[in-house]
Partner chain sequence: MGKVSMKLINEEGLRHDGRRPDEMRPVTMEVGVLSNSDGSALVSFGRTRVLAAVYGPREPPQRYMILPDRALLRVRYHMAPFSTSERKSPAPSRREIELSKVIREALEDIVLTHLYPRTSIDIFIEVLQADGGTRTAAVTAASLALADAGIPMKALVAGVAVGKIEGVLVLDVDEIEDGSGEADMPVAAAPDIGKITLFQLNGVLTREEIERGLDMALNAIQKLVEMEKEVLRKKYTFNV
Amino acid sequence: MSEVKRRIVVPGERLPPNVVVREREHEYVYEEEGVKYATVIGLLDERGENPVFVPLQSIYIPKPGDVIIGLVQSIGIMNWYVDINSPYVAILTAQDYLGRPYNPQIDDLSRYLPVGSYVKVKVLAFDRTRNPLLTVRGEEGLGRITKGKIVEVDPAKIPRVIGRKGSMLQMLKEETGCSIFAAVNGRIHINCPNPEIEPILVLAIKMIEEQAHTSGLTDRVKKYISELKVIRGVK
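Please render the chain's structure by itself; use the form predicted in complex with the partner chain.
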């Protein structure tokens, strides 16, 4: 059975020496004297050529270039403090967002981005000695999110929501007709032309999060969506 080849490992458990870890998840494997250990609870998949270790939970650490979804937490004099689902609170400067010089005496930042608004931003700089700096420049579609819904999942599950070569995301888009953006910090922005299909998509994403480690998930999610559509009478 395939179950024997896939097992849950816990912190302190030895991993095979040729274990493969996904990008930006290297901190979840600890090496001492040539022996590799898992540092968090994860899944070890030994079916392929090389065993793969996938953590079941992860903590989002910003990397310059990441396009993420932030939530405005508070407003400073010249900047916004943005919650990016990470241990570090990010900074978005007024000058960057407005694209012009900003004078706090005559202008009010809460007019542009009040506390509680979501922004699609890019990480400009982060080096662990300073908090991450965000920007809305340099890429299409960055800025305040005014329509749709944000679904939060664990950052470790985002690769599964996207799927191999984007297969899962493609299927979700085709089945629901919504636009979906899955950010690496675990926030997914969905925007549906048909408001009735929105809750179905949310349920489907939650299903992916819960069953991320299982195989044949794309087909099951597809079936689940069509079943929900019938039950709810959505076309």
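Please supply the coordinates for the form predicted alone, as a counterpart to the form predicted in complex with the partner chain shown previously.
Only one chain is given; partner chains and other molecules are left out.
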């Protein structure tokens, strides 16, 4: 049996020449004269044939097709300005959200999406020369979030919250009975039928964020949830 090899990499550290960098994470590695270096703290997983670099901190860069969770920041004449946990402020047009022509003399946008409300949206377009454009059309479940709670983590930790082949996410759902949507921009929507389990799930998610670089995390989080249930008398 080969030895498990995973180690922390710091910014500026040289990476193996055959390192694998996942699609969304190329910005966290730069190459100079054929040598690759990390730009953020990360985890180098050398268990497979090719080592894999996984950043442990990141910023969210929008990509068309991403389904994310936005926070209404302000309201314009014909659109909402939406915080998507990114350096870029996104735009959701009134016509897209309402699904009909919009008349600013009749409609008050704050009636539909007031400042401070969360909305599940899809990135329709983005090319770094203008604000990302959002939509609530073309996919089931998009629109204003009216129930549950939003938990924020570093976008780099979302793959760990989901787990390999969805294993961590499935465990969280089974142990809590909550519905969970982990968006790539670092916002997680949880909705728990039992309100007493909600704070336990939040603590479990924060544990995953803090210990994302460690192995055996799924089993530890499962045990942690069980212990908290006993301590708090939650079934």
